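The data below hold one chain only, encoded as C-alpha cells and taken in the form predicted on its own.
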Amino acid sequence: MVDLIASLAHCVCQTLLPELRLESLDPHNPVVVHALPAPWRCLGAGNYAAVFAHPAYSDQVVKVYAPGRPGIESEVEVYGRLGDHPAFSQCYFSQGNFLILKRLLGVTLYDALHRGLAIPPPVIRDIDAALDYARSRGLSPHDVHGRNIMQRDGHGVVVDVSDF
C-alpha cells in the first residue's frame, strides 16, 4: 500500500498539478476547475477544495485545495482524530495543498432525492452514528448536508470532514 501510495503522489506531482487550474472566485461558492489533464476526473468540487480521481488508482482520491484557500492541516488532523472508521475516508498522505484520501463509493443524498432513489433509515441511522462517534473524538461536525453524505448498500458515509 506505502508504494501505490507513494506512486500516486509522484503522478500528482508531475501529472495532475502542473497542469490543473483551481480557482476559488467566491470563498460562498465551489471552487472552479479551469483546467484538468487527462485521464484524470474531477468528482467534485467544494468551497475550498476539488476531489479528483485516476483511472489507475480506483481506491483512492486526491483532494487539492485551490490557491489562497486554507483548512488543510485542519483537515489533516480531522482524519488522524477520526482513526479507521467505516463511515469515513481515510488521509493517507498529504502534502503542499493535496490529499490522498480512501475513495469512498456512493450517491449522495442530494443527487438521490433528485434521482427518486429511496433513502433507506439504516443510511440516517449510520450517518447519525458517525457524527455520535466524531463528537466522541473531540470533533464538532458541521457542514453535514446532502451532497457531504453518500449511501451504498444501504449505508450512509460521510464524505467531507473539512469542517469537523
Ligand SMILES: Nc1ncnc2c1ncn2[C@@H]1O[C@H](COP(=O)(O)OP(=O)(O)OP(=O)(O)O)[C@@H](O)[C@H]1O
Contents of the next structure:
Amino acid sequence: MVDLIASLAHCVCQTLLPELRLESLDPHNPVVVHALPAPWRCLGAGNYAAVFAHPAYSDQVVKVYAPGRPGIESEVEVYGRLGDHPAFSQCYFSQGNFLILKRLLGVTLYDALHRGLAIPPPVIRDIDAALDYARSRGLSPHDVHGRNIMQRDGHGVVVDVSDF
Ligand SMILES: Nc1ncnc2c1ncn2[C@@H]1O[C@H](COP(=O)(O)OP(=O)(O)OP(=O)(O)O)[C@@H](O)[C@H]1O
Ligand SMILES: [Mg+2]
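Could you switch over to the form predicted together with this ligand, since the one displayed so far is the form predicted on its own?
Time for the whole complex; same chain goes first.
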C-alpha cells in the first residue's frame, strides 16, 4: 500500500500537475478545469478543489486545491482525527496543493435530485450517524450539502470534510 501511494504521488507530480490548469473564478462557484492531461479523469469539482482519478489506481483519488484556495492543511488534520470510518474517506498522503484520498463510490445527492433518483431514509441516517461520530472526535461538521454527500446501495457517505 505504501509503495502504491508513493507511485501514485510520483505519477501526480510527473503527469498530472505539470499540465493541469485549475482556476477558482469565484469563491462561491466550483473551480474550473481548463486543461487535464490524459488518461486522468475529473470526478467532480467543489469551490476549493477538483478531484481526479487515474485508471491505474482504481481505489484512490487525487484532490487538487485551486491556486489561492486555502484549507488543505485543515483537511489533512480532520482526516487524522476521523481515523478509519466507513462513512468517510481517508487521506493517504498530502504534498503541496494535493491530497491522495480513498475513493468513494456512489452518486452525490445533488446528482440524485437532478436525475430523479430516490434517496432512501437509511442514507440520511448513515449521514447523521457519521456527523455524530465526527462530533465525538471533537470536530464541528458543517458545509454538509448535496455535493458533499453520496449514496450507494442504500448507504450514505460524506465525501468532503474540509469544513469540519
Ligand atoms: N473521495 C472521493 N471519492 C470520489 N469522489 C470524490 C471524492 N472526494 C470528492 N469527490 C468528488 O469531487 C467533488 C469535489 O470534491 P470536494 O467536495 O471535496 O471539493 P471542495 O472544493 O472541498 O468542495 P466544497 O465546495 O464543498 O468545499 C465532490 O462533490 C465529489 O463529486
Ligand atoms: Mg465539496
